[in-house]
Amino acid sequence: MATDSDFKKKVAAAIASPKLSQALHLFGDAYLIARENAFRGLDFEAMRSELAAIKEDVRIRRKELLAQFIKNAEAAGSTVFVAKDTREANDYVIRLAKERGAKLIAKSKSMVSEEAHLNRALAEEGIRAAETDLGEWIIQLAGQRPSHMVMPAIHMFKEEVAELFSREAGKTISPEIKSLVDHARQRLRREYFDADIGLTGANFLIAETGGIGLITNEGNARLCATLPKIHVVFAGIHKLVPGIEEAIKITRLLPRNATGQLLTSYVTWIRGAVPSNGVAKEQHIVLIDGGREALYESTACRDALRCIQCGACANVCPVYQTVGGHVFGSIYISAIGIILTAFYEGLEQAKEITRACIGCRSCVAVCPAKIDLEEIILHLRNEVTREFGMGVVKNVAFKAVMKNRGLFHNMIRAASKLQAPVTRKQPGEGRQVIRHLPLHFMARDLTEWRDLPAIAPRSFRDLFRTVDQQVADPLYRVGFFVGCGADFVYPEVGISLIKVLNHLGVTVVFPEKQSCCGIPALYSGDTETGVYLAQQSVEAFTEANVDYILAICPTCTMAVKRDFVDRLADQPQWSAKAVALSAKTMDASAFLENVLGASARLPALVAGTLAGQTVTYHDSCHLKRGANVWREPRALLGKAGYRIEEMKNSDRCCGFGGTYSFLSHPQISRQITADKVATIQATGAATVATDCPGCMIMLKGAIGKADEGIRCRHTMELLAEALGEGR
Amino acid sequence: MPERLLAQFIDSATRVGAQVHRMGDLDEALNYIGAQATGTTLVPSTPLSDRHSLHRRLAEAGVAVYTGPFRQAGQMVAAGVTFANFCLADSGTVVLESTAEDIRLATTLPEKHFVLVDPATILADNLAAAAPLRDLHQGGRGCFVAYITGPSRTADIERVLTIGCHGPRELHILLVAFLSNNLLEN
């Protein structure tokens, strides 16, 4: 079993050889250019939500879908059976061989036979599987696992194939492209008329039909389902759709959300005994359980079994570019990887990558079948903190000292005079940064490459009573929720904040006993934190009695706007005021923009001295992608005289994520912050512009010691600037 | 058939590097199959190919007809010649009903595959194309429908674009007015 460590090794392993990770950088900006294109004039929002809602037709009718699919697939010749497990479905492919003196298995690519390990109990059983795909080929010469969904070589270069290839040829392979596919062509074609069974897998399992589909590039799988004389379709239970109007609705999303295609070269429709050779063919179709129903059955993460195995989520995801699959996954990789290994092949074999999510939910927004997977992997972290606990630090840091507020907040006070010794000036910021960490149980590697925030010396919650608010016939009184960034890291955004609001007519309150939002716990797996913490906050801006509440951190906005609703939705005496606040609760941006009309009425209040200063923008992860919040800051900006350069994927991840960066996995998080700080550095813009403390942290703390000629800024701080309110 | 489905098809064919060509009749396509099959070349009989005699007529152009059964054809074959049953103009997407196994041999095992079309059964997109395969499915039989979208492709070394992994290297449509608008035949 894999432990904390041995999966830190491996981590530490992939982060030492950064070819792999440049390749997936390179493909992963590829991929987003060619599905851009390739959903051009279509709409994937709608597209998305109507799979959603197919595959949510088919969770529940999916006894009587199969129980159709069974009988009209025997109607048409094919002998079905159905496997509890991946054992059994192994078994039954052994015993056909076996009786049909079978003794080679020509197979086309099919994920569920690699979560069968079939190859592995065929060979126990002298019976050889031949990989035709030419990725599943490579890694079979190679005697590894896939490292990506749709590509299952990505790992792999030109190079290491033409070795693998030469050694089996046993004559030199020229390490050319071309050269590499053709000889796989010429070499694999054999195996087809050799082959006693052909074996492919099934993308859909059309119940009105009793058919089989088949989405492919290469040509194989027509092969395999052709010249053997017994075809066998090894396939999980969730493929089941009721019609071909719903199969051909897959062939739309699949294609262009894996590889940016309209269509693969091959959408393949199979249905019974074709004809082989002058007689019948012979059809078995093994259906999968393999811990599928009691997935089905998991309230929380049953939505995971929308997936159409696209491979879009690891594309996407910034922690999957810089380890790879092999070290993000196991059979299944990256977001859906984490939860299908959980059901598949047991929690604990999932503990390590469940953590490994850093929670930007780039999988999510590009999900075809739009599943939470973020929301999911929190529910499974949750569970494998209660199965296998949490860890020291976190588990006094959130039990014993959070959930005591006076506790929590005092700590804090303490700290800042404490952290004297180890804080330096940081030039251009004007304030303490801390170099070097002292605390013994972090790793040295948390301040190598980073500068970590000082406390303030002041906090938020300090400084406020001694701000003077001066507004004549206030339009709007706001309810300001802080949160931890803003309140003890960075109180000048804040203060920044009442300044724009104050110009713009708005007064601003702060309730004092208000808490952390409880995200950091949450995101840890602590959930009675969570909601202990909910309550405290509820319960301040409930007495507040305000217009609206604004917070200027978008894990905080979201954590009021929905978690809290979640966290305390079975409680009826906090639900129904945790929804009225809901209602209630934006972004500062969102506000000024949606609710004041600000970019509209900042040019004439804004003191005109910026002359054009290039700021370049960082969408934040939950802002973009949580509370779809990317127009507003940039109308800001611009209005308030800023020129806005942008930055190569301003909404990828900048590494923070929370305790993420410094407890969980920081090497992950330092690779992913280098990545954002050259696409910053590229653009030329002296001042980088985000609408998140959690992304300052990171950003402030890279950039100073990567390149001092950069600032970093949240919004707020700088239209307080463009109106002359400036620190 | 709209002008402007054609020409979206031919437009989308095109582009995932299908040869894409329209003739002036049947002739004309079997002279440009005659020029470009150079080898064996396997040619199905259906009932198309037999309303158009063309076996005779290919064999005419030059073209090396395969006589004999097509497993024993040779794993590596030149060429294949089918008609289509119907198009996809957004994907540039031609459909075979392929149930005859001869059809599955020559449009997997060639170099080559000509596929003649008829600009009558070009339909919008597979959408537009649920009925047609449906009325396929009719019977509840065994059967096997092919959606080909340009030659067999690759990406699995390194990502990069590769033409011609294990089905035809080189998809040519070619299209000739009248040959069929019976969207159930080929």
Given for the second form:
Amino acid sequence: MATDSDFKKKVAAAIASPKLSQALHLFGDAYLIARENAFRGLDFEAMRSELAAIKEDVRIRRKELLAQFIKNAEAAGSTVFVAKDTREANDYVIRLAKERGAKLIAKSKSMVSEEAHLNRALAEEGIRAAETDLGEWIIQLAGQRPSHMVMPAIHMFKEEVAELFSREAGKTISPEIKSLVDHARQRLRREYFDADIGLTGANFLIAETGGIGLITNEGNARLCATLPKIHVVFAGIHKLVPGIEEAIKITRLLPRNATGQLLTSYVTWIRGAVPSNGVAKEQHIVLIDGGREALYESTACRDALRCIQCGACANVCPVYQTVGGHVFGSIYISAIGIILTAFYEGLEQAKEITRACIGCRSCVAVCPAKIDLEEIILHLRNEVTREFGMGVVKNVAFKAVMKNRGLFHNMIRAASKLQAPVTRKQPGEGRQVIRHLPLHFMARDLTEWRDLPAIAPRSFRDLFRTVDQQVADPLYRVGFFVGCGADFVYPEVGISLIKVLNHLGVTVVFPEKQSCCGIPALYSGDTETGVYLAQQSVEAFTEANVDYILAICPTCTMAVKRDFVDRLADQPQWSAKAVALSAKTMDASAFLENVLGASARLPALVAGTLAGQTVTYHDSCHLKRGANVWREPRALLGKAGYRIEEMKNSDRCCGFGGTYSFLSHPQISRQITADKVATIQATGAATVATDCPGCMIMLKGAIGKADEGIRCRHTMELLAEALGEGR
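Return one more block: the form predicted on its own, after the form predicted together with its partner chain shown previously.
Just this one chain is shown here; partners and other molecules are left out.
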């Protein structure tokens, strides 16, 4: 049984080989550009909504469509076998091969055959499986499993491939791409002619015809399907579509989202055995459940079977780019891999990769089937916690401390005094930080590469009592959801918000009974504590009776707007209140711009002393991909007199992820943050702005160690400075 310690050793080994991460980052950067070009002029949101509807129809009608497919396939001369699991599927192929005296099976790329460990099962029976997809052949020679669904050998470099090819060929093969491809073409060509059986997967099982559809970039799938006398289709039951029309719609999305291509090289439609000069041929279609029906029946997770296996969730995933698919995955990798692993291989097999997701929602933004992958992973994390626990530290922190608001706040106040021996002023920032902790292994993970923020000597809730808001005839009365980061670490951000709002004719109310938004508990799988904290805050803000609720932390914004509603939906005494609060909750930048029209008013209000100061902007994950707020902060900063210098991949995760960067996977966080700091430095800006206290914790800390000449500020602080109200 794999343990947390085993997984962390794999993480450490991957990080110790930076060449892999560099290659995946280069691919990821190129992919984003290619994908943007491929979708230019198309409405991606409309296309993926249509795909989601097609797949939902399949889910609802799956038994009807399966029966229709089988009937039409058999009418076309195919033999169809429905396997309840991968063992039954393997047994069918082995039995067929033995009955026909087959010794060689030529295979095109098939992830479900990887899931079934088909090659190993065949080998145990003396039947050789020859992979004919270039990437799969490389993996087969290396004795590895794929590290990506679309590009199985993406983790390997051409020099490694040349070494493999040379060993297999018994002669030296040059590590030039042309030499490698020429050798592979020549070597694999004879497999098609020698094979007794050709095996392919299927991108589509078309119910109205009983045929299949294949989308490939190499011609090997066509050759495997047509040259051998027997064609075996090995496919999951979720590949059903009603008809050709729906399949074609998916082909418009799949290549664009997978590799940034407008169309794949080969789109093949096959119905029945392919005729060949009168020679009798066979087609056998093996349809595999293997956990798919259970996934369809899961209300929380079933959307995962909308997946069309484009691999985009890996292409944009910062965790995948840091450690690769052999660490962040099992058979299937990255976000979708977490879910499929849990259902196809069991929750225990998925335990560590479930916890390795940082929750940045990059995968959700690019998924062509509109799967809320993060929400499903959070559900599975809750199941993992229920089954395996979440550790002593988190148990005490969430269940014993955070649930008790008074105890929590008193402990924070005590910690602010006890931290004095390990704090010092951060160069360039002028605030107290924890520069170093005693040198044991965990302390090095926490402070070797970043400063940790000291707890503020006075919390925001204490400072708020001293603020004198002189606003005559206010436009609005808004409630402030402060969040733990701004309350106890960066209270100056909350004070800056009040100053900016007062300048613009708005009064701020602070309901003192509010609690942590509960997201740290929810993200750790502790739904019970998350729900309890949500109830506390819903009660506090309902009593406040304000026009709007503003947050300066995107995680808190999305907690109130989305998570409170979802978590309290089945509790009548709380549900309506949560919905009402959700409707009037906004990120502070969005309120300033979209309600107050602040960017139009700022030029007449700013002091003018900061004109031309260069700022680069980091988009926090949940602000852009959750709240869809990213234009507003830039508009406000620009009109306040700052010059925006955009960084590369401004919305790539900073590596924080709450407790992820402290308790779960600080090693992974360290690498993700190092990438972000490098992109900030490349802009030459003296200030990096963001709208998330969590991102500030990460960026202030890492930049403090890497470059004392760059400061990190919340947008509210910069606006207050421009108005002459800075600290």
